Every structure is written in structure tokens, then in C-alpha cells.
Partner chain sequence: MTTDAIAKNDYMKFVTPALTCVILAGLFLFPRFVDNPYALHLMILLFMSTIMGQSWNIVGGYAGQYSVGHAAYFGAGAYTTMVLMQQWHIPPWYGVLGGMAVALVVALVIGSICFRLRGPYFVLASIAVAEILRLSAMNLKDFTNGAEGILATDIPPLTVGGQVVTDFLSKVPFYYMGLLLVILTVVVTYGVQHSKLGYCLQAIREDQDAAHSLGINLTLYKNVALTISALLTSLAGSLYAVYIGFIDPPTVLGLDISVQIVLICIIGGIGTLYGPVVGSLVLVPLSEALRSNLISEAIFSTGIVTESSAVGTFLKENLAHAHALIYGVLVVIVILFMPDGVLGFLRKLMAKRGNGGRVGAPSVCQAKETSGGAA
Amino acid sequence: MIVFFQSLLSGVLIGGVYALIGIGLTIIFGVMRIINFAHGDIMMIGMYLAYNLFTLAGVDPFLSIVIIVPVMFLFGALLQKLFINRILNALPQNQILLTIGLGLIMSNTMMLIFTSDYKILSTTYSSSSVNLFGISISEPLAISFAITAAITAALYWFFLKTDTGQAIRATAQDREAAQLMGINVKRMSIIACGVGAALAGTAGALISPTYYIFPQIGSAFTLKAFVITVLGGMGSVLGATLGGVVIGIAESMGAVYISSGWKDVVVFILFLLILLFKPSGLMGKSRT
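Show me the structure of that chain alone, the form predicted in complex with its partner chain.
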């Protein structure tokens, strides 16, 4: 039983970070109807930023998000302005391919700069854990979960209470109607892309103390982000939060009860089942 709770808890903790990645993807999809295949690579850039801030300037990876959030926001906004903006009305296939291309450029540029070596960011607390009722909790995962929860709460506040947040939601609901209401949809798209990239970058920084850092890590997380967003329902922020936690739990249960090699297979099979039987996702928004 203790094993069950142990894996449940670590699943929830890692699921929080997954949720962050998924929310970023779902916001970009919601506002621009574009599936961002470069999302994992954006997260990878966040990891490298955190790694270099730590090794070169000694900034703690959890503190470094203060720098990473604005930098990645600008990066995402720039991506939108330079590339994504030009293909908003193109065929969906071409949109997908463009973001795949951007992802390839990102991962290979990082490989040129930092080589393909695996890097480890080891802090003093990297391998320490806290004991709670006999369940041990990895300290970096616990801290990152707390930060994730705070960021998610801030995001909900942003989307529900601020004018910009409401304008973004309106754009996501109906682009033309939003434009008729006097919302600057182009600006909202840029902001949405910036927020999405900032969230992915933050997730990268948060997991940098617990994962190996290498240029090709992105594609695995891109796939995971899709699974999460499809699970929760494309375009739904609440769904992505839920989806992230579900995937985290499925993974850690799969690793414990099946084997760590097959845990990703469990996730993909879950994904296919969702696509087949409830394509609108758990939160049940309409498919188009």
C-alpha cells in the first residue's frame, strides 16, 4: 500500500510540471488553432538557460525562473511575430511542419552550442528527500510542484480577472467576434504565444535539477504535451492541468507496476484510447 501511495504522490508531483507544459501548448492552440510541435524544444531551451545560469552565475534553478519567464516570453512573442503569424491561415499540415522545422532548428542550434553531451545540474538538494508518514518526497520535485501550483493559480487569476486575460479567452472562443468587439487579436496572439513559451521555459527550469539535460530531450516532452492537452481537451486550461496530473500518475504507476521501460507505452496507449473513444478530451469541449 505504501508503494501505491508513494507512486501516486510522485506521479502527482511530476504531473504538476507536465501540466505547466500542457497549459502552454493549450493556450497557443486555443488562440491560434496551431499545434506547436516545437513546444518541447522551447522547454529544452528553458532547461539550458537554467543550467547556464546555475553553472556560470550560480543562480539557483528555482530562482532563475524570475529571469527565464521574461526571456522566454520575448522568445515566444518573437516566434509568433516572425513565423507563426505568417501561417495562421495555411493548411493545418503546413502549420505542423513549420513548427516541426522550428523545433529542429532549436534543438540543433543547441547541439551546435552545447554539443550533444548529457548535462546534469546538481544542486545541494538534488537528491535529498523529505519523509512524510513513511512516504519519501523528493525535495526538488516538491519545490517545483509548489512553484507550479502558484503559477497555475496566478494564470487562472490572469485569465479570469484581468482585461488582457479575458481578451485572450475571447479570442480563443471566436476570433472574428473578438475582433469585432475591438480586441486586438494580433496582439493577443503574440501575448498567448509568449505566455505559452514562458510556461514551457519555466517547466524546463523546474525539472532541470531532476532530469538529464541534452538537446534532443524536447521531442519526448512535445509528445507528452500533446497527450496531456488531448486528454484534457484541446484549448482547455483546466483540462490541461487535469491531464498533466493524470499522465504523471499513469507514468509513475506504469513504472512501478509494469516496468520503467514500458511506462511511456502506457501513456501512448492511453492517448490512442482517448483519441478513439473520447476525442473531445476529459473536459468535453467540442472538437473543432
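Worth saying up front: this structure is predicted, and the values here are computed from it rather than measured. Rigid core: the largest C-alpha set superposing within 1.5 Å between the two forms. Numbering follows the first chain given and starts at 1. Compared with the form predicted alone:
- Residue displacement note: residue 269 has its CA displaced by at least 2 Å between the two forms (rigid core superposed).
After the form predicted in complex with its partner chain, can we look at the form predicted alone?
Only a single chain is listed, so you will not see partners or other molecules.
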């Protein structure tokens, strides 16, 4: 029974960080109806920022998010303004090709600067754990989960209580109606892309003490973010949160009870089963 609760808790902790990645992608999709296939590469840039801040300036990776959030917000806003905004009304395949191309530029740029060697961000607590009722809890994952929970709560407050947050939600629900109501939808798109990039960069910083850092790591997380977003319901922030936790638990359970090599297979089987019985995702609504 201890093994079950151990794997369940580990899944919830890593699932919280997955949720942060998925929320960023679903916000961008909700407002602009574009699937950002460069999302994992934006997260990878966040990992490298955390790594360099730690090795060059001694900034703790968890404290580095104070710097990474505004930097990645500006980066995301710039991407939207310079590239994504130009293909908002283009064919879906053109949008996909553009975001894939942007992701390739990011990963290859990082490879030119840092080479393809794996980097390890090793802190004094990277391998630390605490014991709670016989269950071992990874210290960096527990801190990451706590920070993720705080950011998610702040994000919900932003969307529910602020004028800008409500304008973004209105734009996500109906772009044309929001424009008719006087909302500057172009500005909301820039903010949404900035928020999505900031969340991805933050997730990268949070997992940097526990993952290898290399230029191609983004593609695996882009796929994971896509699965989380579709599983939770495209455009649903609550769904992405739930989807991230579900994926984390499925991965952890699959690794413990089947094999670590099969954990991704378990995730995709679960993903297909949920879509088979609820095609709009866990929290999504069918569009008519």
C-alpha cells in the first residue's frame, strides 16, 4: 500500500508542473485558436535561463522565476507580435508549420550556443527527500508543486477578478463578439501569448533541478503539453490543470506497476480511452 501512495503522490507532484505547461498552451489556443508547437522549446529556454542564472550568478532555480517570468513574458509577446499575429487567419497547416519552425530555430540556436551536451543543474537539495508516514517525498518536486499551486491560484484570480483577465476570457469565448464589445483583441492575444510563454518558462525553471537540460528536450514536452491540453479540453484552464495531474499520476503508476519504459504508453492509452468516451476532453464543451 505504501508503494501505491508513494507513486500516487509522486504523480501528483510532477503532474502539478505538467499542469503549468498545459495551462500555458491552452491559454494561447483559447485566445488565438493556434496550437503552439514551439511551446516545449519555450520551456527549454526557461530551463537554460535557470541553468545559467544558477551557474553564472548563483541564483537558486526556484528564485530565478522572479527573473524568468518577465523575460519569458516579453519573449512570448514578441513572438506573437512578430510572427504568430501574421498567420492568425491563415490555414491551420500554415500555423502548424510556423510554430514548428519557430521551435526548430529555438532548439538549434540553443545547440549553437550551448552545444548538444546534457547539462545538469545540481543544487544541494536536488536529491533530497523528506519522509512522511513512510512515504518519501522529493524535496525539489514538493517545492515545485507548491510554487505551481501558488501560480495557478494567482492565475485564476487574474482571470476572474481583473478587467484584463475577463477581457482575455471574453476573447477566448468569442473573438468577434469581444471585438464588438470594444475589447482590443490584438492586445489580448499579445498578453495571452506572453502569459503562456511565461508559464512554460516557469515550468522549465521548476523542473531544471530534476531533469537533464539539452536543446531537444522541448519536443517531448510539446507532445506532453498537447496531450494535457486535449485531455483536459481545448481552451479550458481548469481542464489543463486536471489533465496535467492525471498525466502525472498515469506516468508514475505506469512506471511503478508496469515498467518505466512503458509509462508513456500508459499515458497515451489513457488519453485515447478518455477521448473515445469524451472527445471534447474532461472539461471541454462540444462546439456546435
